[in-house]
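In structure tokens, one chain follows: the form predicted alone.
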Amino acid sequence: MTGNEAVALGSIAGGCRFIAAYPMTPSTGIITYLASTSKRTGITAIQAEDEIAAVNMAVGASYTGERAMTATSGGGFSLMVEGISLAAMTELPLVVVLGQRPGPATGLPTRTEQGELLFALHCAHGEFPRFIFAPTDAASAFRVMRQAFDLSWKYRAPSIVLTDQYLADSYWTVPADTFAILPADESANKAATAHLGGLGFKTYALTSDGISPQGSLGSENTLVICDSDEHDEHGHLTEDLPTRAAMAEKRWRKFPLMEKEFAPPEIEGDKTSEAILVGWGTSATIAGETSKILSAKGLKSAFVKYEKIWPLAVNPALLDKRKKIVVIENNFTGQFARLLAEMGVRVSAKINRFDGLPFFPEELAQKISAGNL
């Protein structure tokens, strides 16, 4: 199968009933593998008019209760950054899809990068917290896609998964059982249920959390109010200022638990290597590929794989200064590298590919082996 159909699937498994979206290579096959199997799934797949409509349909659809989505591209993902920002302070659920490409402008649309890390940590204007995901293969894909839908309906914060041309359209060999799908988490939803009922309901309460249960559009005998400017627990519009502060405070105190859901991943291959080459996305399985060439050579080497990327759990062993730490990814400045800086890594070298072709391991392996780094 695609990645773009590894995606879709998942997206089933986390219990997506809607989608909106706007062709735009590479993610369009997501929403024409969701509308091709409509009738199985009772899913509702829109074609929308453009990418704003689009990212503002899906947030309507959070609002009515339903899990919904979008899937894009760099240039319709700029266009989506005000819903994305309006998703947040609503506090709406919503799951976005950025398949990557080179850029700037349409670049090369047809081509593979990984160009825009940094883009979606910061986009939208405003401060708010977020899931980032980049998925490394098709089985992860089908894994991320699950657990964005879960975390984002949680924590009512935007999910956004980082695809990229080569994901998108390889053709992947997956053992079936890695589709076998789980009811999604619900937890959620039936914790909201519980508090509602009457006209007082706090669509924003200041819970110790900052959790607040997520009444729906049409609820029984419950009055959901929900607005895009600053509010009070009830959804008022507001420009109290301590209400302001609070309602701020509120929002960030969802992060130290969402840090929480992300463990650090794993070093694979021989823990003992001084070197540990580091890969997120579709370059996390082009350094694992190159590891194990390595190793056949009889090259000690270690790898870790990056699929979650934000928040951001760093494995205890990238924060030893006796190892070399080997970045590899595909963009220009390094911005995965750069974001491990930041969390006290020392990058010892990175390897950048952007000519709109993803990495080979021979290739890498070789420039390795030989200390061209």
Second form
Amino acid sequence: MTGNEAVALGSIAGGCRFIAAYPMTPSTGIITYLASTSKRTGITAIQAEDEIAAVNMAVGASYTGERAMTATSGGGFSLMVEGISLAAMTELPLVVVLGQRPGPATGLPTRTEQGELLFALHCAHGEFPRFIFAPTDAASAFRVMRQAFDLSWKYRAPSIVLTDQYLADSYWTVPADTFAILPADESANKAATAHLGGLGFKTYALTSDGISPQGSLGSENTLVICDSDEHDEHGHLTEDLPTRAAMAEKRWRKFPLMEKEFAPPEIEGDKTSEAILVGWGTSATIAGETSKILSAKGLKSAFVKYEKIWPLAVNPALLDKRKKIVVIENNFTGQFARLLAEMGVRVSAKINRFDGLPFFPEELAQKISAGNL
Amino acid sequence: MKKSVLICGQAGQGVQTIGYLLAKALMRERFEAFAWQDFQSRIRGGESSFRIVFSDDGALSLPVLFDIIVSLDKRNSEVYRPLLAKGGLFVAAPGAETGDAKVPDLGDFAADASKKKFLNTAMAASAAALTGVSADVLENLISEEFADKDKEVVNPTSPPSARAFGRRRKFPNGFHQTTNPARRGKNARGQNHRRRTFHQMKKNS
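Form predicted alone done; form predicted together with its partner chain now:
First the chain shown before, then all remaining chains and molecules of the complex.
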């Protein structure tokens, strides 16, 4: 199946009930798959008039209590960021798939790149906690989408899923057991159903963990108010500054709990290796394949595959100053290397490709074994 | 065992169709297959390729050079011929040949203007024959994928692969060995194969 089909299937498994999107390579395959299967799944799939409408439709669907998503590429994501900020302020869960391709602007529409990691991390006005995922292959895309939905609904925070053309348009062989249906994450529904009732419902209750009961538009005998302005616990607009501070603190109280959701990825391969190849998203798969080639040549090699990007969990081995950390990514500036450096990792070398083509592990292995970093 | 095939041609010639059919057929022959699409932002013309790697031990990334290149277009033959591995096989559709290209005998599929639209399917059959995919697997697949198309395209009485290269003929690059009868019904880990529900979902949707 294609990466886009794996993303769509992961969305179905994640309980998605609504998608609105505007077509943009390389993400279009997601909505076309969900639309073509909608009679069987019951998912509502809407091609919106533009990306601004698409993201706001998804936020609106989320207000009704349904799991909702949108999907786009860099240019469309630029239009969506105001809507993502709206989702953050209203604390309405939302999953956004960003299919990366070379930019800026229209760039190389049909080629691959990983140039929007820091954009996804910092996008939208105001400060708010978020999850960022980057599936490494099709099986990973299925797993990640399910988790993106579960965690977004558990914490009432947006999940952004970064794919790229290499993942989205490629055909992958996926083991059948990948699609085993896992039990639903009950905790994700708990917040939505607790404390419902009456006109005094506090959808922004100042809870100790920052997670307030969501409620949903149309709940029987319950008034659920959401507001893009700063608001009080009931959702009413407020200019009361201590309330503003309390709400900001409430939103950020969720972040330490969100951090605990992601364990650091394991070091794979030969753990005694001095060099550790690090990749994120599809470049993580490349790091793994390159490491296997190096091992086959009798060279010590280890690798780390990052599919859960933010909150960033760093394996302690990456902080070991004796290790040579090599970060592989499809962009010019080394965005993930920069993030790792901010977390205290001393990056020894960066391998970047930004000509629109994916990495070829044989080429990389040759470069690494020759010491040409 | 790991082998690779690159199919190239202009946008609109059916590069994706050939690649998709071949990759899926290889999967049905119990290989793990991975395929990447390299195409330009245009509806017709230009250069595009569909690159497949298949293996009995995992396939997640691409090689630099390919064991087989199948070209549908002369310009693409020139562009992608440098990606042929040493000892590899370069196959071109009639009229697309350059240099050392081998051209399969496609009979009517090349000569008859009314059948030229089936050239991509004929070339898919040639590529499948070269990789050891059985004619049955390919014919079933074509019947499924083109169920709503003209019957002529799925006529099993004249599989172009039989004329092009022969079903059982040996090839200089070892591809006649790629279909392992002992693996029939097994996945890459040697376990009994279970039909993926995904394909049924896609077909029924």
